[in-house]
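In structure tokens, the next block holds one chain alone, the form predicted alone.
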Amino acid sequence: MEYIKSTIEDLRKSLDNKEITGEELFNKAKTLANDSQNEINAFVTIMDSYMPKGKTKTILTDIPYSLKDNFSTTGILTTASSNILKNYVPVYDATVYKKLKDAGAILVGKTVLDELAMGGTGTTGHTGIVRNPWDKSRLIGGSSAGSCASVASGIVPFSIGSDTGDSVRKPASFGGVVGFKPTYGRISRYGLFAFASSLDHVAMLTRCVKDAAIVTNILKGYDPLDMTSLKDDGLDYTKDLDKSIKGKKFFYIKEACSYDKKSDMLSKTLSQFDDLIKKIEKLGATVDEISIDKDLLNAIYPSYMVISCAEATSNNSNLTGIPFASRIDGNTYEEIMFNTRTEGFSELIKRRFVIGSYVLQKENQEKLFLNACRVRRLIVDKMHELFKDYDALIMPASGGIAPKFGEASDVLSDEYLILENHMAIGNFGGFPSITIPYGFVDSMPIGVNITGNIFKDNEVLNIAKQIEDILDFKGQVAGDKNV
């Protein structure tokens, strides 16, 4: 058995046939994690020993996985990749972690993220940058950087992350793996450190679409500890994956894929997207080009920044060094708070908190915060209108491959603004959304994103699986395909 290419189903069969034990699987994953740490830096914490805790046998029993380091884990360091939490050890479990323990899944380690899950580069974690296993001179994206790298490099078959704007789905594109964000509330967020509560989703990275369905089956359902969680829909998301998509109708956004001036990279990416559309149409589906007000589309990213920074400022106001977390001394409690937050946060985090504080000031709320919320409402209303006629939005997940370090930043850019940020639509409306690999450009993977209407998680997974089946990238790991 070639462990690093195995799906959850592959590993389940090997375990059930006694070809390998759970402890042996854990040790393989642990060895890979430690061996790759110096080069890739995917982990904040790597577990020492195999510790099975499952209550009943499930498909995930003895399957290794990794967990983003912003999920609370009793007795295990949980830093959110921030200096201010570098020594924080929780006393309670996130619901996601508890469900995975109960299902018998084996935690290999906690993964590096952009500090407090804010950022999209994987370069701001307090333990250092995360490198892309396909090309270590390139970033893997963020904020779920370590989670993606741990799957893309074959260390674990799945990883749990969080997605607030595209924090799982964009890294999935850069890492050549699957990234799935279910409907808002489908999976409990209890114990996930809040970034922007109205946008945060629990999400996952896997080697294939079916694995995403398997993990979602385990994690979904109502949680009395999370008032936003949804009642379990009672569906088995693996059941309808093989249904034909003949007759399905998809659309893509003209303004996001049409540019007067195209870089070589963008031209190659859009050319492969055109080829993919032709393949989808051979399955009996239709794909239409839809035009949406460009001013509205251009407002997606600034509106996302305003809303997320405002909510983050509020959610993280308790990180003062007084109730918990690392503390820098001072003569007064004001000095303690000032010193702790000054030394505990990176420049990016400070900048976002300044933005959040500014837009929440009484005199700015109407012009900035409430207007951003109105833009969000207009975009979501437009999507609901389109979903009356179409089954899904399908778009390139990015305008190209993972950038080299130094090429990407956390600042607003006019270049390919819509294409690079359209996946925030999925968070604005809580829509289920998945990225799957669909090709290579300059020997690096690229992904396509599929977004459907709320509560249609099973249909989004079905569409993704049918597209995955006509491609050749299921189960790939870094270096496995270099075309």
Partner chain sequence: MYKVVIGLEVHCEVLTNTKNFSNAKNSYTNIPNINVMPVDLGLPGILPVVNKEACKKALKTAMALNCQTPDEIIFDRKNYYYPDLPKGYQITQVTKPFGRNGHLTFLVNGEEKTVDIHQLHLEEDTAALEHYTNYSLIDYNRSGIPLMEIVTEPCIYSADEAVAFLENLRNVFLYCEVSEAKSDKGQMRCDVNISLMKDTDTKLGTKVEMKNINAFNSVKAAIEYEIKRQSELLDKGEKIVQETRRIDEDGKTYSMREKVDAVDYKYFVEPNLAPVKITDEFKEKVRSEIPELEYSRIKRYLKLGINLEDASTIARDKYISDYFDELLNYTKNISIATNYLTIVILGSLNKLNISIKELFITPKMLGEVVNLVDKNEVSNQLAKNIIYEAMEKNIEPLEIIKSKNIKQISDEGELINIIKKIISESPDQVKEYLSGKEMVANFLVGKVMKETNKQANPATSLKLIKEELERMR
The other form holds:
Amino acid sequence: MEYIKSTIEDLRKSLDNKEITGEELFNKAKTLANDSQNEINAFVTIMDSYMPKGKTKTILTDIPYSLKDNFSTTGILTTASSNILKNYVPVYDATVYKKLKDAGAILVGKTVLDELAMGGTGTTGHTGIVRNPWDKSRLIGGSSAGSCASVASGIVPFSIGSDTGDSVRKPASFGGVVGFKPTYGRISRYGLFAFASSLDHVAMLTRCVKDAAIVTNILKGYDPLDMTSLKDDGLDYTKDLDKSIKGKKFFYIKEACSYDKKSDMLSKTLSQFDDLIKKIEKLGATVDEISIDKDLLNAIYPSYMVISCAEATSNNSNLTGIPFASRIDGNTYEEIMFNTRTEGFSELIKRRFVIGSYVLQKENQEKLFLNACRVRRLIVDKMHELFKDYDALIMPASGGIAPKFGEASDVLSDEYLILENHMAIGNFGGFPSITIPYGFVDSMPIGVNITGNIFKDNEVLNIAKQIEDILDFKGQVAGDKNV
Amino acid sequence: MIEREKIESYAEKLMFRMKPEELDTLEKEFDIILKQMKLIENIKDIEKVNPMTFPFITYEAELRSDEEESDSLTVDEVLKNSKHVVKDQIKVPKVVE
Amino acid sequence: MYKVVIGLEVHCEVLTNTKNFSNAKNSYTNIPNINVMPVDLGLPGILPVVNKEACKKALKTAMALNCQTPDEIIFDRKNYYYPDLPKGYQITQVTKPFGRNGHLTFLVNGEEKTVDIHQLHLEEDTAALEHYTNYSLIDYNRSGIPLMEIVTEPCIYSADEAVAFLENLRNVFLYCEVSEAKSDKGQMRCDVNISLMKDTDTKLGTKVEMKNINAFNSVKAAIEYEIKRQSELLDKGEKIVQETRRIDEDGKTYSMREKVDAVDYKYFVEPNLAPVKITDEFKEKVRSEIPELEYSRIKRYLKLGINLEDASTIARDKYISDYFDELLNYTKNISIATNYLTIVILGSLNKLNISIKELFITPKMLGEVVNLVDKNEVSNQLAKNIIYEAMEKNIEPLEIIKSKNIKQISDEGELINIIKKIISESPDQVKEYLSGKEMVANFLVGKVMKETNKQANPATSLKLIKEELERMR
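So the form predicted alone is up there; where is the form predicted in complex with its partner chain?
Time for the whole complex; same chain goes first.
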């Protein structure tokens, strides 16, 4: 068995057949993690010893995993990759972490994110940039950068991240792995450091669809500590994965996939998408091209910025140096807050907070914040309307491969593609949404995104698995394939 | 176009300072986001739409029954992440109202 | 002369086992930071979960104050930075408060007064700041304790009205059992907004705000001081500054800060608290738990012919009022019943320093005694002694009466013999009477009482004595 290529199921077998012990698995993962740090820099913290805390034996017992460093872990440094929390050691467990601990999964390390999960490049964490294991000169995307890199490079078979705009599903595309965000509330957010509460989702990165189903099975369910969490649907998400999707109806958004002038990269990506559609139709499913009001589609990105920045500026008001976070002293409490926050936040974060605060101000709220919330409603209503006739939306997760460092930044720019931002729709409406690899461009992986109606997590996973099966990327790790 | 002083005062209200070059970038970003938001006003009947706060509402959420939790934090846990503790409380410079 | 216009913002801690958004204990303690959950500390990743009991009690109070109530429960965030606010925002209600457009009617010096309630909402208390010479300490026990805020319209025109409103509002809390409302523990505190205007003026004068006053008499003092201060300024033709003032022990107020431009709290709906429907069933259940309130009881007592002072005394405390209402099930003589409750019972409660719930004498027992007095079977004097004795020995009054076979002797045949005897024994007094000192008759009544150990009917005895003496002329 080659560890780095192993799925959860493979490892389960080896463990059950006593070919390897949990401790040996942990040590493999730990060594890989440490060795990768110089080149990839996926981790803020790497655990030093194997500490099984499982309550009962489950499919995840002794399976190594990594956890984004914005989940609260008692006694384990949790920084959200921000200087303001560089010494913060939580005193309570996130529900997700507790469930994984109880299930016997073994934490290998806490992974780097874009500071406070605000960003999509993986370059803004306080411990430095995260590199793409497929090409070290490229970024892996964010904000769940380290989580994605740790799975894409085979250090762990799965990682828990968070997805507010596309923070798991976009990196998954750049890293050639699976990124799944279940329905809003399917997994408790308790203990996930809030970025934008109404958009935040616990999400995961794996190397195959079935592993995503396995992990979601363990994590889903109602949590009395999260009023927005959903009652368990009682389904085993691994059961229906192999059902045929014959007769299913999919659609993609015309305006997002057709441009007058296309870059070479965009045309390559889109032509692969066309090939994929043909393959899907061979499975007996139909894929329609649907047209949506372009003004509405163009409004997705600014509306996402406005809503997420507004919630973020409030959610992070607790970071003042009183009674936690690295306080920088002053003669008055105001000075303490000023010094702590001025030193503690990077420029990008400050810019986002100012925008968020601006749109919430009395005189701006109607035209900015509330209009953004109105756009959100229009888009979500449109999706619900389409989901009456269609089982899923299928789209390229990105207009291309992972950019080189310097090519992309988190500074707002005027030229953006609808194709780069459509996945926020999944967060607007809380729709279950998954990205899986569907090809390579210039030897770099690209991903396709599948989004279904709320509560249809089981169906979305089934569709994704059926598509995964007709492709050849299941379980791939960086460098594994030379295309 | 928002004038510089305003932006600075917004930062101040958020309890942090920004460097001049940071404000430059922010000014540009404001122009972009405000221009894009302006376009939203063109969407037909946008003002009639009911703003959306929650991704969806099930009305299944339950209020918490008023029962005390045994494992509330210990004093040490409450104070664990502060270096400024006196008499089991968090110390700050005198707060003058 | 200026017209005074006052608006009040009353904060009241809600009586629950746990906090509003965490299940940490809600209780008053001097040991710092022992009732704290991650939510109350605003730690990264925490999520609030709404306390059902707190909502129920806020709704109950809103209904008791005749407010319109919402169809669902949602909360909003009020964003600002202060060392006692760990999250950097307070969870409160703006979009759909538990109560709107209510009113409370009560009496001020015998005059009926109605104060309009602008809004009642549920929110969370902040941590407690303790100030020392050169630093302050933060205790998070109070952080997140459920707090009701009641905001009145500016429709209060004097210190007396303000205090009367606060007292009646507190009794609404106590009657509904939604709060202990102890001002000394800061469980009930209020902000006073006051402005003066010429009688001729149409628009309100400059508003001055006085924050966090606990004791009601401090409210009175503060208002009176402000009226004086502002009147003098206006007389001198000076402007009133819009500001927030603090009140000191001596009742004087001091400027805290001038209101520059009002803070923008950037309110928005709290996204972590999924909306919960308030069903009509739930509303009805809550409504059914609201008892008859103070003012309605006072009016009922007045109709029974009870004077205002007694009516108010009885209705001031729900449990005393309940006791009295039950007492009326056992006796028809309201005046004696009222007299015995307000004098004998309330007097003893003070003396023994116990609550009426702890009292040995049940309404039934008291009713029985009242009826004996009513039927002239036991003298008033004796009846009261019996009640005191009953309380002392925890023996039912009727038992005592039986054991001492006490009854009032009103039978003239029986009395006349005793009287004849007394007269024959008191020749001097007889002389005095016949010589015109008719007062002596009362002295003889005393002797009769003594002879019958207080069982003789004094009125009947006096009548008979006079008849006897007259016959001797």
